[in-house]
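What follows is a single chain, given as structure tokens, in the form predicted alone.
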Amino acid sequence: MLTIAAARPSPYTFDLPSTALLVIDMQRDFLEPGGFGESLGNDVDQLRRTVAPLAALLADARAVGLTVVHTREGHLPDLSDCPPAKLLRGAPSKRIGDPGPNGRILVRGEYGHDIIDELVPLPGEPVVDKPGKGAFHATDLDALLTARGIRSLLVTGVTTEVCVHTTVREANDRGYECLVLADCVGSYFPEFHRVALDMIAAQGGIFGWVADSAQVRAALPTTPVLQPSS
């Protein structure tokens, strides 16, 4: 068992065979110009600070054989899985399905829908396509994790208060113990990021724990202990 002593609100203990690194929605449409994030008027550079620490954590996790799971938010080309409540909200410069510089926005199979080059999944790492904010809604993520004996999640990705928070809440209801890595999750709004992390760790860890990735990396073994995830 490994322990992250400095985690909030209390030390977080996890076992490598039953833990997965969950990388949520690190897609071009959210992190690069011309995608959905920018169409909502956001500064996509706000999310770029997560890339370097997440890449370092990902390399260490792979080196010890930790299970790694990626998610992508997006919709079928005919948008039949995108409800009007999502498609028609607000007044963005471009809506889901509209053409953009990286293809149709948030549509599966388009260049913008895919994960950024710095964090590209390796062969054998599951990629879960989700139509909603939470990674468990209308996906096989729970079955995938259960089949691998996963009970603890190291949670990373974007955005802190939306897809990350929704996924952590869903995971908590399903009995997973989540450690959210503060420097590996990001928001377009720094204040939302701070408050969202505080909400997770509040009331004795009502949704989970919060720590920095450096603390997890320091706790990982220096030699492989597991077979690579598949």
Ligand code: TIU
The other form holds:
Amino acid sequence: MLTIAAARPSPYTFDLPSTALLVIDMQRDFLEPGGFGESLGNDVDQLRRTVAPLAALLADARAVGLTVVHTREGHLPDLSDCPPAKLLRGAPSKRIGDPGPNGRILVRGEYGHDIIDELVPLPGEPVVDKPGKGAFHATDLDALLTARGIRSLLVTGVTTEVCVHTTVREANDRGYECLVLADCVGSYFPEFHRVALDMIAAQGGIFGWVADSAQVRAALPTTPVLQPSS
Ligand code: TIU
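Complement to the form predicted alone: the form predicted in complex with tricarbonodiimidic diamide (TIU):
Whole complex next, starting from this chain.
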């Protein structure tokens, strides 16, 4: 067992075979100009600080053979999986499905829908396409994790209070332990980011634990101990 002694609200213990690194929605649509995030009026630069620590963590996780799972938020080209409540809400500069500089906004198969170059998935790493904010809603993520014997999630990605939080809540109700890595999750709203992390660790860890990626990287062995996931 490995222990992250400095995790909030208490030390987090996990073992490598039953743990996955979950990378949520690190897509151009959220992190680069011209995509869904910017269409909602957000400053996409707010999310950039997550990229370097997440790339470093990903490299160490891969080196040790940890299971890595990526997710992408997006919709079928005919938008049949996008509820009107999501499509029509608000007054964005562009709606889901509209053409943008990176292709149609938040539509599967478009350049903007894919994961940023710095964090591109390796062959064999599952990429779960999800129509909602939570990664368990209308996906096979639970079955995929169960088949691999995963019970513990190192949670990273964007945005802290939207897709990360929804996924952590869903995971918590399904019996997974979640350690959210504060420097590897990001929000367009610094205050929401801070409070969202506090909400996870409050009340004795009502949804899980919070730590920094450096603490996890320091705890990981330096030689492979697992077969690469397939
Ligand atoms: N708007 C916002 O903060 N986030 C999303 O719409 N999706 C995700 O968080 N991935």
